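The chain below stands alone and is given as structure tokens, in the form predicted alone.
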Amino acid sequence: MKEFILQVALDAPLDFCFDYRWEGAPGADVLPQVGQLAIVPFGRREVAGMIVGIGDQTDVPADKLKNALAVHRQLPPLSREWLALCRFAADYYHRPLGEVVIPALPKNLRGLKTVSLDRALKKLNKPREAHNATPANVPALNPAQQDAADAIAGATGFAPHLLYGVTGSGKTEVYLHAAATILSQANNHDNPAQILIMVPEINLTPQLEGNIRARFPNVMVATLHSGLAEGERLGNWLAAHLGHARIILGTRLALLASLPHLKLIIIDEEHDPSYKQQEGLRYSARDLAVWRARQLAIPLVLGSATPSLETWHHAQSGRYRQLDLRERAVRDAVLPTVRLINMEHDKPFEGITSTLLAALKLRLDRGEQSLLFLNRRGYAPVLACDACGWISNCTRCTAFMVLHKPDHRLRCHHCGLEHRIPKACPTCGNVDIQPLGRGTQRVEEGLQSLLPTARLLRIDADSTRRKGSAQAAFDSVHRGDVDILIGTQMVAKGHDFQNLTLVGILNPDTALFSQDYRASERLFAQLMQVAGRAGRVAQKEGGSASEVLIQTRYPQHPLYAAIIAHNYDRFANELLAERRQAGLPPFIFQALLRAEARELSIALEFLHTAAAAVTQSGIIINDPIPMTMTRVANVDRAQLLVECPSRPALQAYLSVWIAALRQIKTRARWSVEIDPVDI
């Protein structure tokens, strides 16, 4: 019996792999392979780990070397290309390899028992119809769409494209035409092809999945996102890993799926911050997609009406090929007219100005739909007492408790703390406590009193908590069962409302004066996206011209002028010039060290020690400061920003610096985020 040493990556905060003994008969048929899962003892537990190396030597003493218990042999090992992607992510984001490879797998695959795996494999291995990539019901493209689709499908090697198209310009059709060409060019047996299409949010998958299945009725499609039941996610992941699924649609976690025949990556709404993971491995799925496309030498499409400044900068410098769709795809469908309503002159009642109310009534009379956008859920952001000044602060966070009137609750959106709405002020006993500000619930209530015959529907995180409720709500809008839709950012992008001719935007001004340097970029993208829900089909005879009404107290702000002109090019170029002058991304590279502790002084003390731990020429270490939201769930938080104009120099510094941080004794918990998007 020959003995082998398995190098196994485990989901543990230790920056090395673990050696285990494997005893088996000689021969490749019984020897474990790199990329297979192994069950190993770890402390007092048995856990699943990934085999990342096999050898015959180890520096672990023989009396401490443990035996691997089992190996999952039921499915082919994950490819070396997939492991290389995980290694890159681990190195770039400075996390242990095991904290990348294991969480990237479905939970049912990481378990000690193989019952779920065996059941899923048996289901997948049932006889099925042969793969046929011939598309059905293919609409004709306009010249700009056709040129874009041809450029993507005809690209060879690593070819990143920015598909820059106004809302409603038919970017999805370009995706599907390019995918059809690539699928048809691939041979089923010798050279199969897989297409990865990514969207930023779960609620955008049903409509796009329906379009894909209708276009490719004989192609297996798999979805991957966190909203799936674990059994369903395992089945879809295995379909992708085994090559059965030719089109994979998903959110950011789909980027780390095993796709052995990947030939094209498409990232829709590439500007969306949801592509950045905000816990655990804080990776950018968009940035890793660029690396994966380069690794595999395949085309990449980044689609957006409002590209991120990083992507726009790459396109302007020639690193990415820019493909423009300047007009809406539907003939006679034009971009909506954008008008500003000065709230200093037209005072709102129940949050709605008389101008906007008249526009809503006009659409009701004509049987057309309207959308009111307010990116603030709940009834009101705060409950207050005029007598003594009490406000509904969260006792565990530096945040207000939001009033949720239908639930009779005050709720903190950060830590989840809930209280019943008090009948009187807890401080002075005043019974006349009032809500301040407006959320979607209050707008819905006020609009119902102003337009009692209108059929209203509110779509936000509160109204769509149950599985499937969001899709059911959007279906009712598409059926025409809704006159006025009230929603948050959930309704702002990706949805094709055929009868919607009016968008009203409430209270966007707060983002104009944010300390976040990305706030104006995000606000512009958000407003352009939600404005794009209007007028996506040709105007009906006698119908209303599509328009967007923005209620604001600052109508002279240059951001609104750019939105009125639908001029992202000018706005983005001006922002880039400001970023260059200020030394901000994409002209500098950043890492953020966060620390949290029961007392703010402990977190700040650690950060001051960290700032002095390693110094290096060219590295800018900013002063430690409390985070904007300093306290969350009784934990105080602070941060330290590190910057460098060279990405390689910053990465080299971080490798040394993080090793030094691990030697600092502290009661604070800390983490490092590379390329932070929220500072």
Second form
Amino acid sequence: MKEFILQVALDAPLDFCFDYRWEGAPGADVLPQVGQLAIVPFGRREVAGMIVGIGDQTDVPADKLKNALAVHRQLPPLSREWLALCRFAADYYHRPLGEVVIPALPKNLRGLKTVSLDRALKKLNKPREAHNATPANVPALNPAQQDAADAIAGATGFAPHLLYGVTGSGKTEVYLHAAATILSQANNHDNPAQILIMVPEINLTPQLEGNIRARFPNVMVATLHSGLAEGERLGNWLAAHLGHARIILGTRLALLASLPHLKLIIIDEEHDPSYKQQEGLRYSARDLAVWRARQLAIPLVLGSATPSLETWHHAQSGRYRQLDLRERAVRDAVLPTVRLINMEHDKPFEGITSTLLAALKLRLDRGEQSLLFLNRRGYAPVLACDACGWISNCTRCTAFMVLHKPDHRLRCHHCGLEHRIPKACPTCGNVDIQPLGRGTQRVEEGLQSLLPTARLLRIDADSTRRKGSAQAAFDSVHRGDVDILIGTQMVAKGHDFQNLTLVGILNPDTALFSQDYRASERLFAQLMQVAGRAGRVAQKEGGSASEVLIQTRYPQHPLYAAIIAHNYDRFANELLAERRQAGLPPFIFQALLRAEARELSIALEFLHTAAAAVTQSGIIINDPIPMTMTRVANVDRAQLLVECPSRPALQAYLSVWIAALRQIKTRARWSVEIDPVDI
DNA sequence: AGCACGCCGACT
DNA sequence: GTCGGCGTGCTC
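Having seen the form predicted alone, can you show the form predicted in complex with the DNA?
Starting with the chain above, the whole complex follows.
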């Protein structure tokens, strides 16, 4: 009876692996393998861990060493490539390996019960023979699309591409053609291929999933996103892991799926902030995709009308190959006309200028649809008392309680605190307390009074809280049951509305002067995206083209000039020049140390100690500062930014520094984020 | 992270 | 006299 020592990575905030004893059963020839899951005792619990090494020695004293309880042997082991990807992510983001590996696996795989595995494999549709994978209903490509698809499918080795094309220029067709070519090539050589297509939010883009399934009727398509039920998640994950699924469509979490035959990665809307995980392991799925494509020596496509400045920089410098789609692929479609409405001259009533109101009436008369975009939900962002100056502050956060009129509540969007709307000022008793500012609910109310016959529909996180209600709302717009759609950024993504000819942007100015230097980049992307909802209709005979009206107090701002000209190139180049001048990303690399405690002084004291813990030339350590929103849910937060022009130098420093931070005795909770985006 | 143990305040 | 607050320490 031979005894082995398993090195097991566990999902615990401990930066090392744990050793377990494994005694092979007498006569058993099946040994545990690296890449298999083991169930092990850990403290008083039993948890799943990943076997990352097998040996016959350990430093762990015999009285501490425990036996592994079981090994998942019916599952093919995770590949060395997959483990290397996880190890890279763990190293790069300075987190324990198990914290990357274990959450990347379906929950149902992590339990003691192994029977569910067989059932999930029954449940799966058997893949049909892939040699017959002839795409159905293939539209012809224009020359630019054809060149792009050929470049991607014909690339050899690691080949990152920026597919740069405005909304409606037919990026999806390029993806599908490149995918079809790579799938068929692989099949001819009896060498299966898998293609990973990532999208920002799968729930908002059901059309893409439908298109893919229709185009590849003989290929198994699996989706991976957080909205799946656990059973479905396990089945789809297994389909990818076993190589049955040839196309995997998913959100950022799909990047960490096991894809043994991966031959192409596509990231649609690569600039989208949702590719950055904002809790736990704060990874960038886009950045990890680049690493994974390099590791496997395969092509990568980053698609966007408004690329992130990181990607744009790489394309400009020639590290990524840029593929341009300069024309709209939809026949007769023209780019929407963008006009500014100067709110200094045309004072808004109920948040709507007379120019915009007239444009809305025109669409109503013509039986066409309009979209009003306002990135602020609720009725009003704050309730205030004129008499004594009271405002509806949240008692637990550095934030206002937002007025939600339909359910008669004040609600904090940060900690969830709620109470009834007071009838009078809580401090002075004044009954005349007023909402300040305007959210989607208030716009809906005001607009209904201005246009009593119009059929309005508000789409935001509040109106679509129930499962499936967002889809129902979008369906009613498609059916033509709605004249004017009022929405937050939820309406900006994915959906094409055939009869929509007017987009009104109500109040975009706040982002122009934000402390966050990325705000203007994001605003541009958001405006382009929401404007794209309108321009998809072919120009009607005798009618005018679709129109985007932007209400602003700063019509001279260069961002708007770029929007009007549909010229992201120049705007992006100007932003890049500013970033270079100011020493901001992508010309510098950053890490952010966050600390939180019941008292701000505790967090700040920790950060000051941290700032002095390890100094090194070339590493810029900024002053610790309270976060803009200092208090959330009665916890005070502060942060410390560390910068360096060299990524390897920053990484080397972080390894030493974080080890030193672990030695600091503090009551603050802290974490380090690499490449932070919201600072 | 969990989950224990351990030592001081308001209650069945 | 107990129940329970969260500080501290450990997990192969």
